[in-house]
Structures are given as C-alpha cells and as structure tokens.
Amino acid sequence: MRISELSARSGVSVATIKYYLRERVLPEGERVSPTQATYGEAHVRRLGVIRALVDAGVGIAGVRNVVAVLENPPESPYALLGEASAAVNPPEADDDLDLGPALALLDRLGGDTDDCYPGQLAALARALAALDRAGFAVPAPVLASYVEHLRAIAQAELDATPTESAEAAVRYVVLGTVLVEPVILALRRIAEQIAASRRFGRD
C-alpha cells in the first residue's frame, strides 16, 4: 500500500507517518521508485503501537526505546519482559535512595533483588519514600492485601503473555503497562465506591 493508504488504514496522518519515519520508529517501506515506497501490515501494526504509546503520554524517546526492544528482542523471556517494561519506564539514577522498605516488600512478594530488572526496585523505593514524606502509612492489613492480590495479578498477566513471537510479547507487555495501569487504577476507585456504598449507604 502507498503512504496515503497506510494513513487511511491506521488513522495516522501522512505528515505524522513521515515524522515517525524520520525519527526511525517506523521502518522504511519497500522502495518502488526514488520518491515512492510501499508499506505492509507490519507498518499498520507498528503504527498502532506507536499511537497507543503516544496517546498514553509516552514521548518519542520512550517510543524509540520500545522500538529498540521490538527490533532486537533478547532471547531470554525474563529479559524480554524486563526490557519491554523498562522501555516505557526508564530507571532513574538516585544514589541516596533508601532501598530498605522496598526490599522488605520484595521479600513479602517472595522475590529477591536478582528477580528485579534494574530500576524496578528503585521505583518502588521512591514511591514508598513519597508516602513517608507525606506522613502517610499504609495500614498493615491493606499492605498485605496489596501483596497478595498483586502477586496473583502478576501471575495471571504472565500466564496470558503471548508466546508466538517476541513482537507479540513486547506489544502485550508495553501496551499492558501503558494502557492497562489506568484501567487498574480506575477499577480500584470504582471498587472502593461500591464497597463504601455497601458499608455506609449512598445517602
């Protein structure tokens, strides 16, 4: 298909497609003349991933990170999942970060530092430090519930991860991170409202 057809199929403007081509997050089409190229279904799928990331607030640098994993996926499924997740949420350097509280939660999840991809433990430590600065403590029973249910969610998501190709797995992990986390947050808030209405009534 020509670039105009690719635009119609994907819902992405020709100008934006050309921008993605210049930024090398969308692969070049097959040249049929010095000024024209044809594109295939892989380009439609890639544009779908790019637009989902951009619509979710991921910048072009983050998109480039995801594309790098798509084009050069590691052989290890563990590394593939870790790199796909890190591509969307790059680790931040912080030498003064206290990892103690995060390590304690990691132990409750049944893991150790070797299980965590670089940056994941630090992200948890930063979130816990923010709670501490605000003087807010998650009650122990609530924290225990988080650990129990998030372990179950993680296992369910892992069981559902596609295995037919690295691209399918990366797409699932990346879009599952960017697009599903807001769904989880919204469901949590709705569940709290339902629980509150049952406990206290609506009036």
Second form
There are 2 protein chains.
Amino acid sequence: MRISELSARSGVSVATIKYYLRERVLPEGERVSPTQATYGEAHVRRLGVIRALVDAGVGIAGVRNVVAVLENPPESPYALLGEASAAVNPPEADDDLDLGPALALLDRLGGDTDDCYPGQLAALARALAALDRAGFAVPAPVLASYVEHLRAIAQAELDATPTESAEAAVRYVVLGTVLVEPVILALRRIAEQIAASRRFGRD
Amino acid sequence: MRISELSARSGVSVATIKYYLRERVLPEGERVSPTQATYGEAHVRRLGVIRALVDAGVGIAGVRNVVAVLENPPESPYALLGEASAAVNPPEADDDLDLGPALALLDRLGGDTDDCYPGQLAALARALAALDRAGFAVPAPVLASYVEHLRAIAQAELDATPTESAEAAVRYVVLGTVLVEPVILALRRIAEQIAASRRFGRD
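Could you switch over to the form predicted in complex with another copy of the chain, since the one displayed so far is the form predicted alone?
Everything in the complex follows now, all chains and molecules, and the chain you saw is the first one.
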C-alpha cells in the first residue's frame, strides 16, 4: 500500500510516518520507484506498537530501544524480559546509591542478585531512596503486601507467556512490561478509592 | 535559619530554593529585614517532599497541585485520595474515550462509578485503549490476578493510613500515591525476572 493508505489504516498522519521513518523506528518500505515506496501489514502493526508506546509516555529513544529488541529478540526468555525492561528505563549510573534496602526486598521476593537484570535493582533502590528523602516510610504490613501480591502477579504473567513463536513472546513481554504498567497503576488508584469509599463513606 | 543553612540542611542549592519560592511551591520565609528572611523546620520538610516529587518525575505544575492539597487538605479521606491522585495526573478531557472495558474492571474490583474520582476511570480507559491499539490483549487469568491482588494491596494500604493527624494522613496518601508507584513497578519487574529465572534458567 502507499504511504497515504498506511496513514489511513493506522490513523497516523503522513508527516508523523515520515518522522518515524527518519528516526528509523519504522522500517523503510519497498522501493517501487525513485520517489515511491510500498508498505505492508507489518508496517501497520509496527505503527500500532509505536503509537501505543508514545501514548504511554515512552520517548523516541525508548521506542527505538524497544523496536531493536523486537527486531533482534534475545534467545532466552530471561534475557528478553531484562532487555525489554532496560529498553524502556535505561539503567543510569549512580555510584552513591545505597542498594541495601533494595537487596533486602529482593531477598523477600525470593531472588538474589544473579536474578536481576542490570539496572533493575538500581531502579528499585532509587525509588526507595526517593521515599526516604521525602521522610516517607512504607508501613511494614503494606510492604509485606507488596511483596506477596506482586510475586503472585508476576507468576500469573509468566504463566501466560505465549510459547508458539518467539515474535509472540517478544510482543507479550515488551508490551506487557511497558503498556500494562499504566493499567496496574490506574487499577491500584481505583481500588484504593473503592476501599476508602467503603471505609469512610463518600462525603 | 538563613537560606544558606536551609540549603545545607536540605541538600537543595540556594538557586533552586529561590526558584521554588518564585514558583510558590515553597512558602516565603519570615522577613527579618528588607533583604533577608528566616526559614524553619517546615521548610526543610517541604523541600524534602518537593525533591521527592521532582525525582519521581512530577513536573512543577504537579508539584504545585500536590502542595495545594497538602496546604488545604479536604476533610474526608475519600476526597483526599481522589485529589491526591488528580493532583499528579490531572484529568484530561477525551470525549471519544470508550469507558466500557474500564467499567467492566471497576465492577470486578467491587466498585461502581460513584466510587471513582473524576479522571480515574478515564485514566484506566486510556491505558486499556493504548493496549488495544497495540493489538495487545491481557490474558484473562492475568487480568483476574491484577484485580485480586491489587484489591488486596489497596486494602492493606488503606488499613495503614495514619489517623493521628490530618497532616499525617495527607502526607501518607499524597506520597503513597506518587512515590510508591515507582516502587511497585520496580518490584513487579524484579519479581517477573525472578520468575523467569526460575522457570527458564538464566542463559
């Protein structure tokens, strides 16, 4: 199909499609003349993924990283998960970071440092340090609840990983990492609101 | 204390403190001369909160909203939760949004639309629409796991809300809404990585 039809099919403007082509997050179409190229279903699907990532607040550099993982998926599911996670939140160097509290939680999750992908433990440590700087301590029963229930969620997610093809597994892991996070946060806020409504009333 | 001591105590530069004063997220100090003001412990605490929000990626407009909630807390815990949530992610108008899938999840969480604060249901609907546009369907058992376990987490969080003072409750709710989200996301990613490691090995 021509770029105009690709635009109509995907709901993405021609100007934006050309931007994604320049940024190399969308592969070139097949050249049919020096000034024209033709695009296929893979381009429609890829545009859907790109738009979803952009809508979820991922910047163009993050999109490029995710696309790279989609195009060159690592062979092991373990590496795939880690690379999907790193693609969206690239590890930052931070020598002063105190990993102690994060390591304690890792232990409670039933893992050790070999289970973590570079950057994941640092991301947790940074999040805990930000709480600490704000003078906010998560109450012990709440932290215990996070550990218990996020373990259960992770297990359910892993159990549902498609195994019929590498591409399906990659899509599931990458999109499940990035796009599901806003769903989880929105569900938590609504669940809190419902619990508050039941406990205190709505007025 | 003088602004230089406030800077040393809080770890925030004098220039940045002056910026926060101009942006009115930090209250003016007490004037002791036409060119000098004095600051107290409340300023140190407030700077801790501001820095934590900024580190968590909240923009200056969001910080101003959160500060407004902290300074004028609503009387009911129900309104407090909703306003804290709205302060950080202001509701966006979106007439085309299909609320159907979000309403179905709200029902499964045990709530109805009266339980939701403006914007919360729309945030969930937008997150679900982004998944849909990417051609990604959350498998039914995984969705069931989110509903069950996020309900449990919300209940644990609500049970731990401090009741000794309104200020303590406000801090808990506002910071628990914003600053705990990165902790939850980091824990989920690590828990997934541990589950993948146990299932598939690390190579």
